[in-house]
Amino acid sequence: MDKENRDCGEKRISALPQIGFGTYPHKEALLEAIPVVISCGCTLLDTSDNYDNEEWVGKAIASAKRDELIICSKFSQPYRALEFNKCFEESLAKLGKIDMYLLHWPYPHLWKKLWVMMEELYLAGKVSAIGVCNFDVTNLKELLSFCRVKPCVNQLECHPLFQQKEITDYCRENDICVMSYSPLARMNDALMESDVIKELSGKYGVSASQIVLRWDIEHGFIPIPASAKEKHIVDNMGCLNFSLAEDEVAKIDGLEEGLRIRFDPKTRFTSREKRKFLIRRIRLAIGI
């Protein structure tokens, strides 16, 4: 089951590392928190032009070999769906560099022409992959219908409490990344305190967030837990350094219990932001 090597198809990223590091919700304290980030030897950094941190993540990375870092961004501006380009721009200075860019959300009206102008992105080379964010199944399939870039990855809530076994399927079976966001479910008792977890924490010697965040690797996923305390953080990528069996993995697999923790895309938008981005997609398709 180990996937060290994920081939990301006709992206110029030729493979992803087995974790990430999420920076949502820290600023200032990511300074201190990304070097130890990456001197445990993680390589991908997740942060958004809507988490107001880029610019932290920025100056943490300054100082480092940062060719050899994978830095991810996202567009999460829908009311500046006209100045794309600009938002892009924005990130990019902020950062220094983007090697991978997302779009955050399947924005009602919206989404399919931001993709394209993601594509644009590619194919001029600013950047090395593009993705997606909380597409479902239905999503995938359009996008994947008119699509001249297809998505390296598709980041969503995905942890042992809600497994989204049928867009994970659909993602696999076509060559799409896996990155689960929330991995530890926001270290919910029902996750963390379960007899499952807790005897697989012993049997291995190691944390209920190494095994949560292994069962990721194993099913082939890319999880990106955020801390801003060093002891997390080095705890957190210790779970590269074992394996579990399938049969553990699938007693793991036994959590499910359908528990959201974060925005269902399907609720996420009001009637009226709908609406507002209706406005936008034609204002785009007219283009003014």
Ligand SMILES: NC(=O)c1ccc[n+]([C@@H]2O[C@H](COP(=O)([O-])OP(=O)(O)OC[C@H]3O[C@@H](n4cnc5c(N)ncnc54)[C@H](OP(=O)(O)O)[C@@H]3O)[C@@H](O)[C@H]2O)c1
The other form holds:
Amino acid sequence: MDKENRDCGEKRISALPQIGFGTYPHKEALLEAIPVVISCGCTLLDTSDNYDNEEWVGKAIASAKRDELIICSKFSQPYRALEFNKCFEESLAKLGKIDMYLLHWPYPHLWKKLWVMMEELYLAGKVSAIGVCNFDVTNLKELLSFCRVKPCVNQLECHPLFQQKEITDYCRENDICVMSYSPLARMNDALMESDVIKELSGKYGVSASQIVLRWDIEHGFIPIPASAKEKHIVDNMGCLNFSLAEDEVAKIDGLEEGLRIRFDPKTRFTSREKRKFLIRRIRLAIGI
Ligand SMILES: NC(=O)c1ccc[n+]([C@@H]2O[C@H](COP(=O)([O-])OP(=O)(O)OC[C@H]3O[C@@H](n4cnc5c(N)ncnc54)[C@H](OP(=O)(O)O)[C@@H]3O)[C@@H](O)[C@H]2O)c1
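Switch from the form predicted alone to the form predicted together with this ligand and give that structure.
Zooming out: every chain and molecule, the one shown earlier first.
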């Protein structure tokens, strides 16, 4: 297909918001947290089929104006690749709606086949956007070389201590939106207690978290911070109420340390998952 004419799911979602809400690792607490998130004007909720909380997200949004929300979930069960559509339907039944569906990891030997199935979902109109997580530049180049539907987003670990500049630059050049997970670096002291963040937080009279989340927004990334505490949720959403100057963003850029807080996608396909995958295949083969 002509590259220029390739569909990008984002068009079907009128506009992606500047910030979203990460639901992991929360479960029942989401019943109280999500209404707070929505009351702050946040419309993007991020979950996954391996967070064990889709049911709680579904319950929390049941009485909300669901049309105004963008519900993002992920496929994370490579050992059930042959049941891809069933996995999607299971997530959909728990959530009530899925607008954006992401491939959680570039599963070796599988992700290209899985992407074709993601495309089928999108082309059948079952979701408004599809995207990926944890894809590096090599993965993205390969994906763009054969895809019929371009990924709308690449969700990856991104915060001032670990900016993944090569990947985010590549995403920008190719109109793939960067969604930052662990955007607060899980409140790592090297970030939150740094002189730069403290100075800017004093200057603007806002919290360190707001400065860090604003840094994402100034770069055009969508941060998805997680918290089940009302005080922290409201605090985080406050990053929409001010802006940072270019030189201030550059100062925060200077905090890069190459400090990854979460899993490395290259080693994420752990032996545990490989074992699950093999067991699943054997079971399917012998019909149990
Ligand atoms: N695609 C992927 O592979 C992937 C991987 C990891 C995560 N994610 C997504 O990204 C989301 C966020 O990532 P994350 O949970 O790893 O990291 P995070 O959002 O950087 O940090 C969460 C931590 O920060 C604390 N916190 C949040 N706001 C705060 C505030 N204003 N003041 C003080 N503390 C605050 C929370 O504590 P309290 O609970 O006490 O507020 C929690 O301990 C997840 O929920 C998930 O949806 C995606």
